[in-house]
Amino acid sequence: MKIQPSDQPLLEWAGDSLAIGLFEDAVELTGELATLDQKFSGVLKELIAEEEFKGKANSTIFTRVNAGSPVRKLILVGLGKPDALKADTLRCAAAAVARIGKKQKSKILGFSFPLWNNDPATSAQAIAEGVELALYQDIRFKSEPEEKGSPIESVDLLGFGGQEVAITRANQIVSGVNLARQLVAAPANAVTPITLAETAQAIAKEYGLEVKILEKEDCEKLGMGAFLGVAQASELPPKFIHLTYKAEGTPKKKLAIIGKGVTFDSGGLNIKGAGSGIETMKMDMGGAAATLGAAKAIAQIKPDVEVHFISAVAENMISGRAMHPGDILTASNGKTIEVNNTDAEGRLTLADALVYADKLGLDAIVDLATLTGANIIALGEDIAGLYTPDDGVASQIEKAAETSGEKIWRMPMEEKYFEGLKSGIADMKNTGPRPGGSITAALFLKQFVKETPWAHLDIAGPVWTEKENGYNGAGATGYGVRTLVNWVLGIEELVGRGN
C-alpha cells in the first residue's frame, strides 16, 4: 500500500472511495463540499439527512456513488467539536475510514481532512498513522490465512502537497509499533530471551546500530543478582540486550529506553493460580517489544540524539533452582532485596538495568514495563501510569504522549509509601501493602537509579486491548512506541531551540 500526498482538487479525484471529514454540529455542505454535491446529484446532502449524520467523532456513513462517476463511493467520517481537533482525532478517524475501505473492497482510497492546528505535516502524518496502524493484520500463526476484502494499494492525502516527509515519517514510527505489536502477540515458546535478542541484533545489523548481548556469566560479573535470581529457575538463558544508536558527530543528548523483557511469568513459587490471566503472561515483555519498535524507527529518523535501548530479558519459571519467598538477592549497586512474592520479578529486573543504565553518563532514562495490577485497577485499561520525581521529564513524555495519542497520567510519588518497602532483614522487600501498589513500585526502582532524570511508566493496561479501539484491532497495541519516539524527537528540537 502507498501513502502519497496530492495537490489534486477535490473535485477533480478520481478513485473507488472518497472520505470527507466533517466537523459535529457543521455538516451543512457549503463551497467546494456543495460543488462536489451538486456533481453527485445531491448524494451526499441526501445521505446526510437520511441516516440523520451529526459528525460525532469517529462516526461513519457511506453510499455508492451513481454508475458512471469517476469516485465509486463516498465516505463520510465525523471529527467532533471543531475547538475539540487533535492530531488523534484525524489518526483516528482516518483508521475508521481505512476499515470502511478495506471492507468495501476499495482499492484505490482518497482523504479530504481539515488541518490540525493549520499543521500540514503533523496532519499528514497523523493521517498516514492511523491508516497503517488500522491496517495491520497479523496472520503468521495462522495455517490457512484467509484475506478478508481487497487490499488497498494506493490512499491520496488531498490537499498535502508536499508532505512526502510526514508521511515517511509515519511509516517509520508504524514499522516500529508493528514489530512492537508482533514480539507482544507471539506465544511465549516463539518470542524468548534466545529470540529477542536475536531480533535487537537483526536491527542493529539493519538499521547500523551498535548491539552488546550480555550473557549470564557477564551478568555475574556486573553483580547483577537481582535479573539473575528471576532468570535462575528457567531452562533458556537471560540475555541482557543494549543496543545503542549513535547521531553522526556530538549528540544533543544521551538518553536510555530500558524496557521489561519477562519473555514469560509464570509467577515463579508464587504462581499465579486460576483466573489470574497467566494465559497472557506472553506479553510481560511489551516494555522491551516497545524498546525495539522504538529503536528500529529512531534508527531510520536518525535524529541528532544518542539512546541506548536496554533490557534484562528473562523468564520467570519454576524449577528446583527457582529463588524462594524469602531469598535475599544483591543487586549490582549493593542494595539487598528481600523477596517476599516471586511474582514481583518485573522490577527485579529493572533494578539492575537501571544501574547498568546510571552509570552510563545519560541525561535522562525513561523505562516502561507491564508491572503492576494495580496500575489498571487505578486507571482502567487505556492509560499508564508516569511516575517520576522529575518535572522536566514528566512535562517532556505528557507532551510527547499527548502528540502520539496514547494515554497516559501522572500519579504521585509519595514516599512515605516506601515505609511499606522496608525489610527486617535486608535494604528492602520488592513488595509493600496493598494499597498504593503501583506507587511502591515505581519508589522501588527509584532506588536503583541515583542522580539520572528519570521516569517509569507503568503500560500493563494499555500494551493490549481485548476490542477494536481507535487505531488498533484486538490483540497487541505497540503501546509506547510513539510516545518513546516523540520524546526523543521532542528533545532533539527543545535542544535546538537552546532550551
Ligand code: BES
Second form
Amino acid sequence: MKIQPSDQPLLEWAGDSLAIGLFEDAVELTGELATLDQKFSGVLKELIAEEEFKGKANSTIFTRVNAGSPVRKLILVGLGKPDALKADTLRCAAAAVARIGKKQKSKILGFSFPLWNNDPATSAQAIAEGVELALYQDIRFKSEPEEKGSPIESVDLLGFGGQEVAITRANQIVSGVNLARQLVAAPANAVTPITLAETAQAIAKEYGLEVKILEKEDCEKLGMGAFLGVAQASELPPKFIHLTYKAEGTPKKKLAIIGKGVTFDSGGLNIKGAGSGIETMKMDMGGAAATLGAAKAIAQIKPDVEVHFISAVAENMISGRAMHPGDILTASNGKTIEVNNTDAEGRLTLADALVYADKLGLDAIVDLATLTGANIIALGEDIAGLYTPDDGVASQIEKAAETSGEKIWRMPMEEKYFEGLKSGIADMKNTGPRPGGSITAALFLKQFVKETPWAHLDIAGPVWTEKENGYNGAGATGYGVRTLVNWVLGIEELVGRGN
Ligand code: BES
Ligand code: MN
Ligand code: ZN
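Alright, leaving the form predicted alone aside, put up the form predicted in complex with the ligand.
Let's see the whole complex now, leading with the same chain.
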C-alpha cells in the first residue's frame, strides 16, 4: 500500500472510495462539498439527512454512488467539535475509514480531511499512521489465515501536497509500533530471552546500531543480583540487552529508554492463581517491546540525540532453583532487597537496569513497564501512569503523549508510602501493601537512580486491548513507541532552540 500526498482538486479525484471528514453540527454542505454533492446528484445531502449524520467523533456512514461515476463510494466520518480536534482525532477517523475501505474492497482510497492546528505535517502523519495501524494484521500463528489481507493499494491525502516527509515519518514509526505489537502478541514459547536478544541484534544489524548482549556471567560480574534472582528458576538464560543509537555529529543530548522484559510472568513461587490472568502474562515484556520498537523507528529517523535502549530480559518461573519468598537479593548498587513476594519481579529486573543506565552519564532515563495490576485499578485499561520526581521530564513526556494520542496520567510519588517497603532485615522489601501499589512500585524503582532525571511509565493496562479500540485491533497495541519517539524528537527540538 502506498500513501501519497496530493494536491489534486477534490472535484477531480477519481478512485474507489472518497472519505470526507466533517465536524460536528457543521454537516451542511458548502463550497467545494456542495459542488461535489451536485456532481453526485445530491446523494451526500440525502445520506446525511437519512442517516441523521451529525459529525460526532468516531461516527461513520457510507454509500454507493451511481455506477459509472469516477468515485464508487463516499464515506463520511465525524470529527467531533472543531475546538476539540486533536491530531489523534484525525488518526482515529483515518483508521475508521481504512477499515471501511478494506471491508468494501476499495483499491484506491482518497481522504479529504481538515488540518489539525494548521499543521499539515502533523496532520498528514496522523492520518497515515491511522490508516497503517488500523490495517495491521497478525497471521503468523495461523496455519490458514481466515481473514484476507487488505485490498487497499493506494491512498491519496488530498490537500497535503508536499508532505512526503511526514508520510515517511509515519511509515518509520508504524514499523516500530508493529514490531512491538508482534513481540507482545507472540507467546512465551516464541518470544524468549534468547529470541528477544536476537531481535535486538537483528535491528542493530539492519539499521546500524551498536548492540551489546550481557550474558548471565557478565551480569554476575556487575553484581546484578536482583535481575538474576528473577531469572534463576528458568531453564532459559537471562539476556541483558543494550542497543545504542549514536547520532552522526555530536549528540545534543544522551538518553536511555528501559523496558521491562519479563517474557513470561508465572509469579514465581507466589504463583499467579486461577483468575489472575496468568495466561496473558506473555505480555509482560511490553516495555521491552516498546523499547525495541522505538529503537527501530529512531534508527530510521536519525535524530541528533544519542539513545540507549536497555532491557534486562528473563522469565519469572518456578523450579527447584526458584527464589524463595523471603530471600534477600543484592542489587548492583549494593542495596539489599527482601523478596517478600516473588510476583513483584518486574521492579527487581528494572532495579539493575536502572543502576546500569544511571552509570552511563545520561541526561534522562525513561522506563516502561507492565509493572502493577494496581495501576490498572487506578487508571483503567487505556491510561498509563507516569511517575517521576522531575517536573521537567514529566512535562516532556506529557507533551510527547499529547501528540501521539497515547493516554498517560501523572501520579504522585508520595515519599511517605516508602514506609510500606521498610524491611526488618534488609534495606527494603520488594512489595508494599495493596493500597497505592503502583506508587510503592515506583518508589522502589527510585532507589536505583542516583544521578539522572528519570521517569517511569506503568503500561500494564494499555499494552493490550480486549476489543478493537481506535486504530488498535484487539490484542497487542504497541503502546509507548509513538510517545517515546516524540519524546526523543521533542528533546532534539528543544535543544535546537538553545535549551
Ligand atoms: N506483570 C505483573 C503486573 C501486571 C498485571 C501486568 C496485570 C499486566 C496485567 C507484575 O509482575 C505483578 O505481578 N505485579 C503484582 C505486584 C504485587 C505482587 C505487589 C500485581 O500487580 O499484582
Ligand atoms: Mn509479577
Ligand atoms: Zn510481571
